[in-house]
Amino acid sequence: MPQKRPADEGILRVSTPHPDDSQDITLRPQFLADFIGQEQIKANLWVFIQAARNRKEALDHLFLIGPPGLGKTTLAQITAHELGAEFKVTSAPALDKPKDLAGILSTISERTVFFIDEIHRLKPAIEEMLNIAMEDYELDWVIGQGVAARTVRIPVPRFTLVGATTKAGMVSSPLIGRFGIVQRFGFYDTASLAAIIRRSARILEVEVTDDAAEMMAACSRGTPRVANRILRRMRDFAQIATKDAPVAHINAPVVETGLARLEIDALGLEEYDREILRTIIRNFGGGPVGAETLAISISEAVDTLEDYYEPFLIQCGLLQRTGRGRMVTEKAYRHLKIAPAAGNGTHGQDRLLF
């Protein structure tokens, strides 16, 4: 198992917090031993990192796949930390021209861990340059114009590219083929999320009971980012409820009250999740309905619908993706206390269940 060790000196850490998660940077673990969940990924990566350290080589390129908020950026930072290497980070939309990528790769040091988030959004010209850099550790650069133009290969230090994506199907085969290590993240179970909440509570200097941690974990959508967000909101409720106490104390009654005020139910569904299901039922007879039509109906972007809302609804068994479109399940009707009109199965007009 990975062991804790003192932080290596001379490590550059650059990170960009999620817009909805400004405090997550303080909650990120620095070592594999502190990373909770994703046990198979963690165990394999520990072996690969130790082998690379023993050979004093750059770690092979690492490809991380999974929904948002599961720890891809955190694991990239941990990889650099465990390797004792420089860490540089950017996102694919920020790389507008090939010279942007060339500017980064021409200034990195040996064994640098270079993290690109949303790598499926790379532009073709930048992706082609990156392919050559990953395989040959050279930059293909064109000097001059017209008949005087010539190609120059500029060597770059051996580095480790860590690419993260929520849409692996949109990444081209030539790019995926250059990653030596491919790891796929899954949603976290309740026990792992409760452990993450307890760890974050210690960092935030908040007291949380075990039953409160379990309640928060159960409605965290299988995602550590959501778990930490709920913890911080429960801390706010607890702090105001017990303002004379030296530290905020989160117990089951505080969580029950807080979740009710945030309109989060026992499955972790927020009001917008329930509105998506109700829209399919009431406007489209329970489905099927296409993603674009549904997105317009709820005034949301298709990407947000597919990347953030649908995965959890499908995981909960409330929504189905079919060849004809999205359909709600019988479980969704029961959860919302809505029943279909008699004789129409799960379609047609609905009525409230009392």
The other form holds:
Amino acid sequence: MPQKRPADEGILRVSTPHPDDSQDITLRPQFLADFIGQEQIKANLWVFIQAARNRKEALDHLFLIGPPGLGKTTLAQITAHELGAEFKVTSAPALDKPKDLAGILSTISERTVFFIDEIHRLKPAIEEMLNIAMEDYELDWVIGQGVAARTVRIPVPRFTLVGATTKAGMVSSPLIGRFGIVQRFGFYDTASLAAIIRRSARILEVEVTDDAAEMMAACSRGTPRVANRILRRMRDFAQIATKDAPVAHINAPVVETGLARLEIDALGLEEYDREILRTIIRNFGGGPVGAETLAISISEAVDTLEDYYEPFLIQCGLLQRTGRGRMVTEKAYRHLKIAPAAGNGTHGQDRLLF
Ligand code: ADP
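What would the structure be for the form predicted in complex with ligand ADP, rather than the form predicted on its own?
Next comes the full complex, and the chain you just saw is listed first.
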């Protein structure tokens, strides 16, 4: 693998990343060797990157699919580092007018890795411009107005677009068809998350015992961003518990107390996850209930419900998405210690099980 360069060298940030990551910059792996888990994606990408480097060509456009916090932005940045290329990052909602996209594409250099997050939210006019840029490496630009208006085609350097989405189904097929490489992220297993926690702990200079790392990993919703967040909170608890120690020491009792104080349960559910399940049970007889109705009931945006909360609840086997809406499973009743009402699936009173 290539020599390491200093972090963030050659990166131009066009817009801010996920708000959670503002403190996470130092934890973000810079090279494939540091990127833990997602073995198949890594192995494939390694081959494609090496081949593109050997040919001295831009890497084919790359489409990354998966729930938030699983490492899509990180992998895009790593791709740029491994290619020795410039990295530019933006998100679809930040591209308001075609001139915003044209402004970025007209300043990129050869082989730049250009990352667009939430690519399912591109406006049609921008998507059209992007389609041409991805395929022909040209920009359609309108000069003048009214009858005097004419379109000129401006060449842009060969670049790699990395498009990331939590909702692949909402990306149009002409756009998907222009990506040569498509990779789908899955949730991380506990061993990978424990490894991520141990790596982050070394960077943050905090001691973590193996059993504490495992406990935090098991409660991290299969998501590195959550694992890093839990680690930071446990560091706070450990630091306050052992004021005189030179470094914070996170062991199993610290994690046990900390998770209880944060109301994170053994499955990694937070109070809000449980509230979603309880709302479906109490207000909608266990479901089915449509996403919009459910989102209103819990005062949450549909996108956040669908992108952040639901995938993990489904992964845990607590929630099902059916054609008629969302339904809780038997496992959800058991986990919440609520007995299904008589004639489960109809509206009725539920009683608490103890
Ligand atoms: P996404 O773009 O999918 O929402 P990010 O790439 O922003 O996710 O990842 C969130 C955070 O999780 C990053 O800042 C990084 O520190 C950490 N992270 C993600 N994937 C990995 C990984 N495979 N190994 C180590 N840390 C990771």
